[in-house]
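Just the one chain here, the form predicted alone, laid out as structure tokens.
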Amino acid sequence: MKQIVRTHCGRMDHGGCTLDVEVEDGRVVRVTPDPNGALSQGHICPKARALPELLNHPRRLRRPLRRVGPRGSGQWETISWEEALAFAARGLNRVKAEHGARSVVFCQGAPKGLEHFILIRLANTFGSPNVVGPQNVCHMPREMAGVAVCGFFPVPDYDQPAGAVLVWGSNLTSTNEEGIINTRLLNRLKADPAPVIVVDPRRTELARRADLWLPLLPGTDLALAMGFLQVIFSEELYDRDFVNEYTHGFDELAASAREMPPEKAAEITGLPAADLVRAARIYGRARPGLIQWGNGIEQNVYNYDTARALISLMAVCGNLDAPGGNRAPSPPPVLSLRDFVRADLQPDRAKNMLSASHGPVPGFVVVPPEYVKQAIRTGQPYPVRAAYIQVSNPVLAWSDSNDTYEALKSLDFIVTTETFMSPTAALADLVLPAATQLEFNDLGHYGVNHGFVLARPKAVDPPAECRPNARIINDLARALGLGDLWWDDYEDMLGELLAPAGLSYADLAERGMLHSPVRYYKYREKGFRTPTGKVELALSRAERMGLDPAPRWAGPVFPPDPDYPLLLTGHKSRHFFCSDHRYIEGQVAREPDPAVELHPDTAAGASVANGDAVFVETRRGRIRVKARVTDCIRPGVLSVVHGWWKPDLGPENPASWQDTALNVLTSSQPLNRALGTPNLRAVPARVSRADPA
């Protein structure tokens, strides 16, 4: 018997696409888009279409596995869930007894659903202040800058027409952000055409459609943003009334911008000065102008200041919380995040986190992975000896993959939950088989202030011994002796979350989405949620935070290196989500080889032809990939697909990733103070032909 279950995607990216899931005899057989999807509007990506292959894959993990050989040897025994939970609890409590609760870190990859916040609750109830994730290079630089500058995370408003659209470091045709689906942008432009400017070293599909493409050198976004501001200030294109009434620190920002005239910005970014001026004028004259910003600006040490500069650009042009600009969504009526994660149990968390001594910006409560590795190696500021890891593959996701591998390998105890064996899971003492998308009831976009939450009702049951991460954590908490802080049935949490709205989970599943009313210009009533009550173009607490009051370009992170004359960056594939889904044969067939993109001029200089096997090298490492020669990238730049590894070589075998993973080439130093971010873009590199395999 066939049936159609309507739900929302949540594992193939950050989610938001509405799915019609065809189920037959308890198996997902087909996934198609819902033409009436609120966010996706009839679109799904290749990854979502591949869900039946993922869910029914013969290599899925289906039983708890306990290590019986040396760490990383790939030797396992299957055990029952009762044994597995008892083993996990003994191991974590042993480390807690010997080194303290904070010596256990709780690691999550890109947050995809409630399990991230349930993990935070587990850490808080266990007594550890250390929840670890990649947020220092993904989303949080923009969010934390937003909180500091204007009191909120500015979200592109596609509900109203814009006078111009500036797409900066965002490749929506291959990867989406939190509910920002490509079709929303394209449909808005179709209904209300407006000039489009794309800032990206690669000529993405959006760049090919744009009125102006600015292929800047990787890592120079801050210089370009300051150049934009200088043009807007010098030509008086800013909104004088807004600036006078609602901003703090205009003179300081203007002084910083004067250091970046168009000619200097052009020299730093590698762009024609005329194009920079033209782009700044288009945005500055648009009322409103919209900035679609993305992860591309966040993976270098200037990420926090770049985000500050772009928010300042939105502000001085009067586009903050304006229709068609970048708005401040109100939260939907759900349980507060603080209450859900039991933040009250860790009142001194900010003082006790691994990152505390490094002076991160206030409110940044996720520990950067680089500080975890430092603590594992040195025992400073205190030892880290155990890790609980879910929805993450740190060996490939964290900077300097070889360093990450050795650090994790030296831990006393590791528990991972996984759908398929990965290089990180292969290092664990215990691997627990996790249910995945479409196999459990979930809530999407909770904890991300975009003004809505989505129902993700399950379509099928998971395999018999695969469990949702939420259930695993709830059961583990009880095994740890924390049962009075958890639920008898883990799904009871869904009702608690929705209780303020007066909805059951079944009610929300029927509706699909719960969102707050859309209101604009809220600052006219209460000002901005900053210490001054205004947009802080220069931070009023800058001295206390150890930061410059206004964003300022201080030069390239790495000096020119004649032995490594090119600049390395990375990009994401539309067929995979970082290192995930590499087992899905249909996806691999669409993109069978790891590749580096390089311009024909760059290729000619290295005597490289399209399709050649090449070495890409930095001072940190070397990988062997295939050359993809294309004029869709600027000369002098190399771009490698992130997250590539080869499961067929064996997840326990470092050779499965050491020749292909982008982060083999990156370093965990230097880090910025604000967020502990390493420089993953603009890394000096070189390319050369490799002998055929």
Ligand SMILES: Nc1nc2c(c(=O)[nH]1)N[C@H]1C(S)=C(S)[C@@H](COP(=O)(O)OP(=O)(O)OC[C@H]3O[C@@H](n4cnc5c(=O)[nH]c(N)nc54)[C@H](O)[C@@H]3O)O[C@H]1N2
Given for the second form:
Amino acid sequence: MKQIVRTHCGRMDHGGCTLDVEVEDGRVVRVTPDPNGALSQGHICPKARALPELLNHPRRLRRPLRRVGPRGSGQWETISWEEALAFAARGLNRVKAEHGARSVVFCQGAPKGLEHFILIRLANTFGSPNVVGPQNVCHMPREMAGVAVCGFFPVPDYDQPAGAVLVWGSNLTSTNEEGIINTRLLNRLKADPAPVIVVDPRRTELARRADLWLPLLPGTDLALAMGFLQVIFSEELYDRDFVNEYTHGFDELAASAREMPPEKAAEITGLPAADLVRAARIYGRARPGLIQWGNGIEQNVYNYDTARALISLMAVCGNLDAPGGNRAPSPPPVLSLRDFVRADLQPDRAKNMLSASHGPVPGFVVVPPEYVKQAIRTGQPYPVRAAYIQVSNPVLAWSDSNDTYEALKSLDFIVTTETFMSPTAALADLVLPAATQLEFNDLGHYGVNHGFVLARPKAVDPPAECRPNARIINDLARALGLGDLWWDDYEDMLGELLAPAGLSYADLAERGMLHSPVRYYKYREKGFRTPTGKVELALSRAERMGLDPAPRWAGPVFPPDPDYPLLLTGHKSRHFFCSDHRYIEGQVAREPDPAVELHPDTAAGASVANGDAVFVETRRGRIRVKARVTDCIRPGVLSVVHGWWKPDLGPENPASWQDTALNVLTSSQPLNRALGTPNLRAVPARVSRADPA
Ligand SMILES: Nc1nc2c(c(=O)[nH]1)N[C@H]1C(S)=C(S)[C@@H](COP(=O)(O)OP(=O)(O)OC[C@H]3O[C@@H](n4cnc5c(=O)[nH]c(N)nc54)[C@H](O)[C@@H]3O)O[C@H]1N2
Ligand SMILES: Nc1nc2c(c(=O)[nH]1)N[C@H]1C(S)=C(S)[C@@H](COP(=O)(O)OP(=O)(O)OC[C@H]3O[C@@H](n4cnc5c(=O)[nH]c(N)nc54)[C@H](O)[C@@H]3O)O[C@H]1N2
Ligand code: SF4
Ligand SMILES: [Mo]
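Can you return the structure of this protein in the form predicted together with this ligand rather than the form predicted alone?
Next comes the full complex, and the chain you just saw is listed first.
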């Protein structure tokens, strides 16, 4: 019998499309878009179409697996759930008894649904301040800068027309990042045309249709942003009334911008000065201008200052919380994150977490992976001996893959929950088979303040022994002896979360989405939630934070390196989520080879032809991938797709990723102070043909 279940997509990017899921005999057979989806407006991507293949894949993990051979050897025995939970609890409690609760770290990759916050609750109730994730290179640079500069994370407002759209380091038509489904931008432009400027070393789909493409040198975004500010200040294009009434530190920002006149910014960024000036004028004159930003600015040591500079740009042009600009979302009326994660149980968390001695910005509570690796290796500031890892593949995701592999391998105890055996799961003592999207009731966008939560009701039951992460954690917490802080039935937590809105989960599933009414210019009533009550163009607490008051360019992220004359950067694939989906034959057929993109001039300089096998090398490592020669990238730049590995070589075999993973080429040093971010982009590199001609 056929049945259609309407739900929201999640877990393959930040989610948001409304999907019609066709179910036959308890299996998902087809996924199609809802033409009226609130965020997707009829969109669906190749990953969602591939869901039937993913969910029904023969190589999905279906039983709990316990390691029997040496760590990482890929030898397993299947055990029952009862045994598995008892084994996990014994192992974690043993490490807690020997080294203290904080020596157990709780890791998740990109947050996908509620399980991220349930994991934080687990860490809090277990007594560890160490929740670990890639937020130092993803989203938090913008979010933390937003909190410091204006008291909120400014999200692009596609509900109203913009006067100009500045797409900065975001490949929205492939990635739909932050749940901003690209159709929202495209349909808005169709209804209300506006000039589009794209800042990206690669000519993305949006760059191809833009009025102006600024292919800057990777890692120079801060210099460009300061150059924009300088044009806008010197030509007095800014909103004087807003600046006078609502900003703090204008003179300091203006002084810093004066250090970056257009000619200098042009030289640093490798752009024609005239293009830079033209782009700054377009944004500066647009009322309002909108910035659509992404990972392009987040994966180098200048990320926090770059985000501060861009928020300052929004602010001085009067575009903060303006219709069609970058808005302050109002949280939906659900249980507060603090209450849900039981933050009250860890009042000294900021002092005890691994990052504490490194001086991160206040409020950045996720521990950067690089600090975890340091603690594993050196025992400083205290030992880390066990990891609980869910929905993450650190070997591929964290900087310096070889170092990550060795660090994890040296731990005493690792538990992972996974859908497919991954290079990280292959290092575990226990691998628990997870249920995934469409197989359990979930909420999207809770805890990230995008202004809404989405219902993701289940369409089918998971395979018999696969369980949702939320249930696994709830059951594990009980096995750990923490039961009185947890639920009898894990689904009760959904009701608790929604209670303040007066809704049951069934009510929300019926509605699809819950958000507060959209209101603009809220600061006119209450000011900004910063220490000065104003937008802090220069941070009033900078000295205490060990930062320059105003953002300031201080030279290239890596010094030029004559032996590695090119600049390596990276991007995400349309067909895969980071390292995920590599088992899905249909997706691999669409993009069969890990590749490096390079310009014809760069290729000619290295005697490389399109389709050649090439080595890409940095001081840290070397991979062997296929050359994709294209004029859609600026000369002198190499871009490798993040996350490539080959399951057929065996997830336990480092050869499955050592030749292809972008992070083999990156280093876990240096890290910036604000967020502990390494340079994943703008890495000095070179390319050469791998096989003799
Ligand atoms: N060099 C470089 N490094 C990067 C990036 C980059 O652009 N360049 N990007 C960074 C960014 S933005 C991020 S967010 C991180 C991503 O970091 P991660 O999220 O750790 O990376 P993924 O490769 O997506 O790994 C997710 C794992 O979760 C598993 N999984 C999928 N669905 C489920 C589920 O429902 N339940 C469970 N239990 N497991 C599931 C998948 O099989 C996969 O192994 O990588 C970061 N690292
Ligand atoms: N299909 C798909 N969708 C995804 C993901 C995926 O893996 N696949 N990952 C999800 C995740 S975890 C995230 S965080 C989002 C990320 O979404 P995006 O931010 O769109 O992701 P990226 O492709 O990593 O980077 C965006 C752009 O930055 C450009 N770039 C590289 N270096 C620089 C630089 O130095 N400066 C500037 N200005 N641009 C640069 C790249 O060419 C790329 O076009 O996407 C999510 N959606
Ligand atoms: S774009 Fe994202 S939310 Fe939409 S269908 Fe694809 S994976 Fe799902
Ligand atoms: Mo991410």
